[in-house]
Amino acid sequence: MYIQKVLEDLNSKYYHQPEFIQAVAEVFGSISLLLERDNRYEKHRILERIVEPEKIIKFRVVWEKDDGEIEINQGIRVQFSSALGPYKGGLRFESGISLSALKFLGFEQAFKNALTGLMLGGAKGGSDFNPKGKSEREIMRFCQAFIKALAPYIGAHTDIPAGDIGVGEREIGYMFGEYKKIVNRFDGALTGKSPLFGGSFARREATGYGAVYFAKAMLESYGLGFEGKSCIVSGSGNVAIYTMEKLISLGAKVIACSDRSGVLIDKNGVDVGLIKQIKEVDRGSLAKYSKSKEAEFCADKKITGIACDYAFFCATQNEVDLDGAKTMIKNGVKAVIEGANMPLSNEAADLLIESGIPYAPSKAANAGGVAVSGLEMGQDAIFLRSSFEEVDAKLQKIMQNIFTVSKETAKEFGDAKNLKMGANIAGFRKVADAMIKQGL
């Protein structure tokens, strides 16, 4: 079988990149019916081509600490696919970043971006630099050194990086300021900027809001809604915070969230304003929350063990394994939504689908951030800025369209409720067809 042969070859070649193999297996596990119906993909060897990035750029980043000591970090940019538009995807600054993880994220990004309907290719990048514990000036110096090394490979019509874990509006601002000096022009070569200089309103909220907008469309198709429903949201970073904010505005009660140090449980409903203060201003642990509220903080508890109506996973990849999915099903979860990049293992996601639990895959539900990044690129190209309300309305429409396309594609292939299959086939087919039309 074509798929099996390509996967076996990939496992042999990249056995040391488990995250990347997982991402490929997740997509390939959904597209067998498409390949059976259309032999063009095998004829043009699309699977063998689509699993190899178009380019991988690796570079050193040399910068100076406040005490004068010289530090050296590694930078990587995986430019996976430009079939549908310029490379587009975030940058992660975190210790332990690997090529395997970035290839996984870049591969996922190519199909996610295809679902938005915008002219976007797929990429991902980052560095093993960890901003935590660094001074403001050290972060600035690192960002300037990083973008100096990356600048020759990016541009408004080539590759447009954005933020991700460890990279927010502050870091993007430092990189953009240095990039302008290097190229001697003002263009939209980075997204996630401050609205003061070309950034889009609603970009900070976009991924979290988008996940909720997708979930809303999915739940409505089942005759369900948010009013009075209990929710858990893993994570407490940008995506999680704005997922919680939007859920609460729609009448849901968020009873738990988490960070690297543990799980916060507030049966009365979490105070998002306090979480923003702790995480965005103080940059501290959620353990501080329970000091001012009647809440419980558990350092040794898994968030999947907390009974709820809807579960949103907004932290990082592979945070929910098969046992976590079993626990949620046992506790009566009514829907599971991926706000981060593939936070559920393939086995966990498949169990939810087999059990009939409404499940929103990250390829679809996590697309809100890149959708608004695409809108920011358009605003920068014509030097005009849209209001928050205008961007938010476009975001809602894009997420509704992604749900519709995913559902209709799933229905086309015989399982209207399998949004994982629908999103994977829809995204893959768009990228693959573009590759065929553009020739070798």
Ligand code: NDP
The other form holds:
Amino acid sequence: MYIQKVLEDLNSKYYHQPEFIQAVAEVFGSISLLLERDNRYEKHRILERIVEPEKIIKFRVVWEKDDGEIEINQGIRVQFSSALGPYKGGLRFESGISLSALKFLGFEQAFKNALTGLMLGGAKGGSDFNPKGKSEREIMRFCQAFIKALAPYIGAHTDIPAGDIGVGEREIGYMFGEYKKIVNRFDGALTGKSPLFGGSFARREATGYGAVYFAKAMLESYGLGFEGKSCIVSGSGNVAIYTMEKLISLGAKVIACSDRSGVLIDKNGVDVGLIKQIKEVDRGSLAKYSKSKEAEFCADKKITGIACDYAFFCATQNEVDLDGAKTMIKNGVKAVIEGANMPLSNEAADLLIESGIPYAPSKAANAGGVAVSGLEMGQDAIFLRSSFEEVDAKLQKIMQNIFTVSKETAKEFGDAKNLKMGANIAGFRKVADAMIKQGL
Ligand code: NDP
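Could you please show the structure of the form predicted together with the ligand, as a counterpart to the form predicted on its own just displayed?
After this comes the whole thing, all chains and molecules, with the earlier chain placed first.
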């Protein structure tokens, strides 16, 4: 069979890129019915073409530490697909970042961006630079060196990077400041900027709020809501914080969140203001949270072991394996939502779907960030700014549309509750059809 053959070839060629293979298997595992019904995809060899990034740019980043020592990092930009628009996707700064991870993220991004309905291709990039423990000036110098090397390959109509793990408004600001000098132009070649200089209001909140808007639409289709429900949210970075903020505003109680050092449990409901102070201002560990006597920080606990109504995974890839999914089901979880990219293994996600638990796949549920980045590009292009309320209203509409498209597509292929299949087919079909229409 066509899918099997392409997957086998990919496995033997890229056996050393496990996350990338996992992401491709996840999408291909959902589209067999589409390929059976429509033989154009095989005729045009779309699967073989769609798994190869259009371009991968690798570069050296050299910068100077505060003590005068020279540091060398690697930079990568995977420009995966321009079928639907200019390359678009975040930058991740994290030690140990691999080409495998960036290829998986770029591949996912192409289909996620398709779901937003905006004119966006797919890309991802980053560096093995770890911002943790670096001084403010070191971070600035690294960002300047990174963007200097990447600048020839990006631009408002070519490739528009944004933030991701380790890259927030501060890092985007340093990169934008340098980029502007290099090209001698003030254009929107980066999104996630401060609203002071071309950034969109609500971009910071967009991925987390968007995940909750998607979850709301999904839960309503089951007759469920947020009022009084207990939630766990993994992570305590950009996506997690604004997921928590929106959940609390809708009447839910967030009883746990996490970071690399452990899990914070506050049965009375976490104080998101305090978490913002720790993570966005002090840039410290959740161990510093000391709101109440009941709150406890556990360095050796898994967040999947905490019983809750709804679980939001907003930290990183492969946080939840099959055992984690089994534990959550045993503890009575009523819905699982992916705010991060691919936080559940394929086996864990499939078990939830088979068990009839509402499950929101990342491609659909976390598309709010890139959607508002798309709106930021539009605002920059015409030098006009929309208000927070206008952007938030558009975000809600986009997330509702993504839910509807995913659900309708799942229904078209005979399994209306399987949003993973619906989102994968809907995203794939758009990118693949655009490739066919654009010729070889
Ligand atoms: P941040 O760097 O702001 O936050 C990441 C959070 O996850 C931090 O709290 C971090 O802990 C925690 N974390 C990271 N790796 C691990 C790990 N291996 N084990 C335990 N905890 C971990 O990143 P974002 O919030 O921006 O991104 C989170 C996820 O959401 C990623 O998968 C990203 O690709 C995805 N995403 C992000 C978007 C955005 O707009 N930012 C858009 C769409 C998807 P610590 O605080 O200790 O560093």
